[in-house]
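One chain follows as structure tokens, the form predicted on its own.
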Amino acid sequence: MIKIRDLKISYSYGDAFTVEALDLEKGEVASIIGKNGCGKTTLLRTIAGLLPYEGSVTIDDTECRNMNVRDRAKKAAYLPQLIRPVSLDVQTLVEHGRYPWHGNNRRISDEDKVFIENALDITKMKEFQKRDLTELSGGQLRRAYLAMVIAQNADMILLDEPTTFMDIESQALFYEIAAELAAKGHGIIMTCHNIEQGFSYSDRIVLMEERCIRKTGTPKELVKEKKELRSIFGAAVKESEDKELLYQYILTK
């Protein structure tokens, strides 16, 4: 579980990122929504322990900035928004995410490999796994490192737009990934600048807006704050029945 606590993160520019108080647990699908320039990824990043910040937060009760690089990637594994293809195969890319457990010095075991064909398996990547990352699409390649952090097994697993580039088929792909990690007792905490996607798919939302926190709740919650929603993104939020459509959550005036 991760819990911030009064946390304010400096600008450069003069202004502050702040939270009060948020909770994101084990178990669930968590989708950070705002605008862009929000601060949706400088929350992400602090979490992941890449930026600085005063006040709290923690990871089962241990305060992130204590926690050395490797123990804090066994809790929780970090894919930024943007990734580089490099000169790498499939297969070694995602090795890489069992990193925090042996390090350098010690060969990939038995239980790093049953961890590694899980991640390929559940991405479809196992046939691309002995391609050159530079061979890949954009969708391919989001689901290779997709592949690698899942591998690392980590218990919080923080996706900033992991949508991105990928094709409709291989967007509802990533849902079906989340939503079976969250079973499996991961957190998923993403952001996410798809409203409809982000309500759809999601267990719990967290409604950004000026580096600032404005809601926090389940989508059955904040689809009633429709003042809130309409001054935010400018649009509102509502469930549909129709089974034909794309989302269950559909975008109203």
Given for the second form:
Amino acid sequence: MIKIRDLKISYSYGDAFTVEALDLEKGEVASIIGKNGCGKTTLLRTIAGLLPYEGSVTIDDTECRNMNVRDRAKKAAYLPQLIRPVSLDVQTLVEHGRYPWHGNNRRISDEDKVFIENALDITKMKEFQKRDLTELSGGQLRRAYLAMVIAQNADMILLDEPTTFMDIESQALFYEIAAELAAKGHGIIMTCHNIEQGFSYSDRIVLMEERCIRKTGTPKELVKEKKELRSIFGAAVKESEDKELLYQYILTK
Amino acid sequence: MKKYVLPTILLAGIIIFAVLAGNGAISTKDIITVISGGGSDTQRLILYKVRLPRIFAAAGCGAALSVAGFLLQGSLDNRIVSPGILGINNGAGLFVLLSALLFPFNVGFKCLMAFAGALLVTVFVSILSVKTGMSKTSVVLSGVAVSAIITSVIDLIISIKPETVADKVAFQIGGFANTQYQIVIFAFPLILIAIVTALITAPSMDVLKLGDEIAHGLGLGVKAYRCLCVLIAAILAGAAISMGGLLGFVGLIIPNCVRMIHKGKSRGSMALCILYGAAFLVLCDTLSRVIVFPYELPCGLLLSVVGAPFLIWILVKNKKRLGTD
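I've shown you the form predicted on its own. Could you give me the structure of the form predicted together with the partner chain?
Okay, now the whole complex, with that chain kicking things off.
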């Protein structure tokens, strides 16, 4: 479980990013939603240990800044928005997901093989496992990196804009994967631009505006906060009963 | 293991060629006699005191500079980086100049000073890089800045004491004409320790290739590993420079060639750098002493003839990537 209390991050240009209190649980999919520049990535990078901070950020009751980088990687995996197609095959990339567990004494054990196979299966990347990353499409590349993060087998999985470059089908597959991982007990925390997707596929929503959290709650709770949603996004959402629709929650004025 | 067979055979073949090639006063038959324990004092002297230390030095130097280049290019994500860019060579050059100024006839001391200079500059550049954020750019710019300062100090010394320039020029071209066992014995253990450390920590390089943030997410202490790479590269370059002078392009050519033929894990690439680097420098050194026999070309000159066009080729080949960097 991730607990954030009185978090403050100062930017070089003067403004500060603040979070009074936020709890993110294992076994659920949480989406951090907000406009560009509202601090979604900052929040994720702070939990990942990439930014210095004031206040408290704990993972399973251990203060983040006091954790060894490898111990933290065993607890929280992080996939940034920008990934690159290095010259490497998919199988080797996914094997890198086991790095926190072995460091430089890396020998792929039978246990590792199970995690790697499972990650390739779940992301449907098995057919591409011998393919070089430079030969993959943007969506396939993102799925390959996602498989690496899944192979890491961390309790919490932090994903920055995970559906970037994915087509509709791949996006749907991604949300299926996220739900499956959450059902297995992992906590999925991701940033998201698309309000409809965020509301439709998440167990918890974190609404952000201007470098602080405005509201948190389940989609069912937050769908009622129409005034708040309109002030942040200029639009609200409503729950639909229509099973034909792609998303359960749709945008309204 | 197949990928190591060819370079191993190549290295072995080049070493045999290097032992046999050269001064006509000692033939292949003589060499075999000397190895079997016979031969005259002169023949033994040529084999054991001239050719073998030279071959060891060239092989060690080639392996060390190639691995140093591989580590720097990998950790700084820049295929054009080499010990020279980080000011390591200039540091060694300055200290050689100082040794020529203070102890003009002590060859061993000159080598020690080259090593000390390389190491001191690396420590200084590392501290400066940490202070400026230890990013890929800050490390390179710190090296360039330190290098510029050292160059001005070198020019100042040469202006005041122009007689030291001869030592500097010979050192800057590089070569193994005056290699002695003492310096080989001093440099080899350092090269061995540094290369073993680089090989042990090679999986971290694989992870770093994915980018700083992903590597961090996978549990790699990015800054610490980058620092370690720069330090190992300095030890390797310092030890190599102390044996063979400023052999510029080895650290640039070999890692880039290895990357083109081997796309696997970094540990394998490093092993190939060791084999090809050693083979390449022993070959260049041997050719430099047989091409214009009975005269001898400086090995560094031959390397520059091959290295400079290669650098231009890399620039042209990477124009797209370089244009967006």
